[in-house]
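One chain is shown next in structure tokens, namely the form predicted on its own.
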Amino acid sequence: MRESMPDKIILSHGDGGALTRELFRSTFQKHLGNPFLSEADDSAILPLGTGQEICFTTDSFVIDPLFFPGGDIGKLSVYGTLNDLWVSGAKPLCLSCGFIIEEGLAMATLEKIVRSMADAASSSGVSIVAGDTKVVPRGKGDKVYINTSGIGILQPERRMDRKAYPGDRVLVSGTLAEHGLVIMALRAGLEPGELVSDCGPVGSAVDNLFASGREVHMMRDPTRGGLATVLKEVAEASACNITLYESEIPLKEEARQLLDLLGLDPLYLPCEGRVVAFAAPGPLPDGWIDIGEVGSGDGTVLLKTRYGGHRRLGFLEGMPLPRIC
């Protein structure tokens, strides 16, 4: 039986898991629902009336700390939105940005963030063409929050069914959990050592997958809620079952050590520069790893452990990860 929604917003509403999903359904979809919003995908695909379609996406970034090994809130805000466009099959065109800045933020800090955004956008071949700033009184914010929105042209040869099918393989574009691990280690007062956030662009990984000739049915980026939550969302939306193989899940050794130290599950930690794809069998491009398969079913996700047992995976619950992206 579904638990009733809390009568006030709690941190778990923002972790990308079960409560986030219920909040979307019970409040936002209830009042704002339309065919585009109801897809609940990384980008909305909108017809232009000219035979072309655009992808439109928006995201807000509230990470703590603002700067971390491998990135910062500025870099994260640009790549986070561009990645949503890339995994939707779009060629990004441009971005907008909105800043909510707390009174007292050092100008040098703000300039460092904006410079990082400029570098990330320039390296990806896009421009930030519109923006807004608001300043809130000291104590009414937490340094700076950023919203970015992006528009891209859907490439017809990359239009996907946006669902998985029995027989598909589950692929990931690299090692997992590094962004979430780095942030959680810093908050725990631990040095992540050589481990850095995976914050970065996924455009080249997406290009390689399509260039391989495989029939790609769906792609997602495993941000809030991590890999397990993405798989559960896809399994339910596609009315299929997914089996994930623990022995194939790619983790760096430094990540394994931190996971043991912090007692965290890598399947529920966010990535900010990785792709999960559901594709028909075929050649495996460089950098991509086959970690599971799709079968007929009713939305169940099972992890086949390295010891031969099975563990049922669901949405992230009871593990709040606030200010993670």
Second form
Protein chains: 2
Amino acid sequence: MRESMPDKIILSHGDGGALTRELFRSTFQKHLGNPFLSEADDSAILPLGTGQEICFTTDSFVIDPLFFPGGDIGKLSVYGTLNDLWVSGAKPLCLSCGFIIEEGLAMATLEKIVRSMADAASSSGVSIVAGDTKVVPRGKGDKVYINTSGIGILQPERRMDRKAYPGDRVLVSGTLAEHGLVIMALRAGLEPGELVSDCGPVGSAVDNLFASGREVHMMRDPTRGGLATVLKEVAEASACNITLYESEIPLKEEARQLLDLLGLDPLYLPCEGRVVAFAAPGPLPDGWIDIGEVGSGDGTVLLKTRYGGHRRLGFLEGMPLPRIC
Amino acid sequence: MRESMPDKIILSHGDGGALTRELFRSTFQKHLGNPFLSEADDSAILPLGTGQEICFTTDSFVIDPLFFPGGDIGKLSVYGTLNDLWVSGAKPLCLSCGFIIEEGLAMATLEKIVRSMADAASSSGVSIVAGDTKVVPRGKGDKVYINTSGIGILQPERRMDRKAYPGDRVLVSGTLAEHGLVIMALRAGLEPGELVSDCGPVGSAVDNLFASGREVHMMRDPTRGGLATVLKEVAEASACNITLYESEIPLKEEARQLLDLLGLDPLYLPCEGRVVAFAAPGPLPDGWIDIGEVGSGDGTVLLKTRYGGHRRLGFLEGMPLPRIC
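What would you give as the form predicted in complex with a further copy of the same chain, now that the form predicted on its own is on the page?
Below: every chain and molecule of the assembly, starting with the one above.
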């Protein structure tokens, strides 16, 4: 543990940024370390001995509020885990769900959430095959927390190197920052207006990318920590540099206005229905945007600003975004 | 929803008994229902299309206190999920873990728990391959909650019918009630003395049972709800009756004393390292005890008492056992 590591858990340990990474290394990787457990991948890939490989991933959802424009904790918990499987090149096979419910939750609220999970799962052709429910006393939880874990079958033609290479382009599958922005606006008591969370499936965006015939080296979904944190993780893990063009970053007009109002940086806000991909040059697939490039280097991420300047991007740090997913 | 179903979640919805079952049916099965999701099995069995089948299971752990004689939440969370795989006839392949940590948890406490998970996993030859950490503000959790999900490979020679048959014997792999009793004693401010939780792996007990050559039709681990609830579930799901002999129920002497003191019924207290099996007659495997029999019937579970009387056993109901695992 380096000197700066606090001796108690603080909220930033859960923000997906620098401290989350530090906690992973100092505690989880230290004791649980194995070749499959990685801080930089969305799922583990495991050989079954039959030639087939499965992807396995887990996420807990503690979002506040439970319901928001564009989704709710139920939809989020299903797509959050399915998206991790899709960006790993897998076809989702099934999900589990574990509920931790605070005493006093209205049955109608729980049912609404479960129905929303059912809709998301069935519209993706996936079943929730295992579940568990625990109840904790009032004041020992907050309405409901949901863990989902998912298994997918790795598609051999979608096997990726899981690292970026110099010469790769950086592509995103849609406009950014909307999930985080909607949640932060609600928390600030602001009306997000037309803006809704991007919470949703990335399956068809991933299909489009592979259909374009481009050689895809890596995909991630920029959730906690946002695009900048993912780029920094990939740059470090791949030992290369990444240059991002501010003018190419896709943002909805409504998002720009709210960002200004709240003083938030869209590069660090989570998406819940977008993919960032690192792929060799080629035709741009439907719906994707080219926002930057990978070069040789040592893990630096540079933003080329609209005005010709440069800004170095690090891991999310010091931006208070608790319970955003 | 039947008339008696409360309109808010109460603690008993999480006790593994009658209300947990009701909640499963009225909410989870209603919306998520599929052939794999079952209230009476410890895991889902899924074909992979290659002839191989996998088992998939999930559990969240919210136990209070975190540390107890014989174990802690880390050890419990690993064996809890591995045991579900073993009793399903699977060889565990890997685990995931999802942490929900309350702000303010001492880093040393977290590390102790993670180390305990690492010990349990590695002594079972299993890796924790995927993880997730969320942090919730003070007062929105209680130190730490852990979800583990697990994948196992179904052993073809251990494929069971997953139902009991008239003529089967009811076997248990060791003394009962110790986990629940230790936790309840601690909560009551009593010293559990020599008694420790049975929290541990059931892998070798299951190996012994299969090595005996007996035809095993079903196994369960009697956790929340205890032995009686498992028997009632199996009797109803298998449409048969079960008779249990009180004189054969294995209890440690220290357990009997604490049970008397606390006024608790051992048949409803959870074990965290025991198996109950339904198997055709045959030689008694090492360490197993024969406690009853399956007959034809309609789902009744009868306890033949020491004094020749009968007591009908139902699902756990009205016994306040929150956060016991």
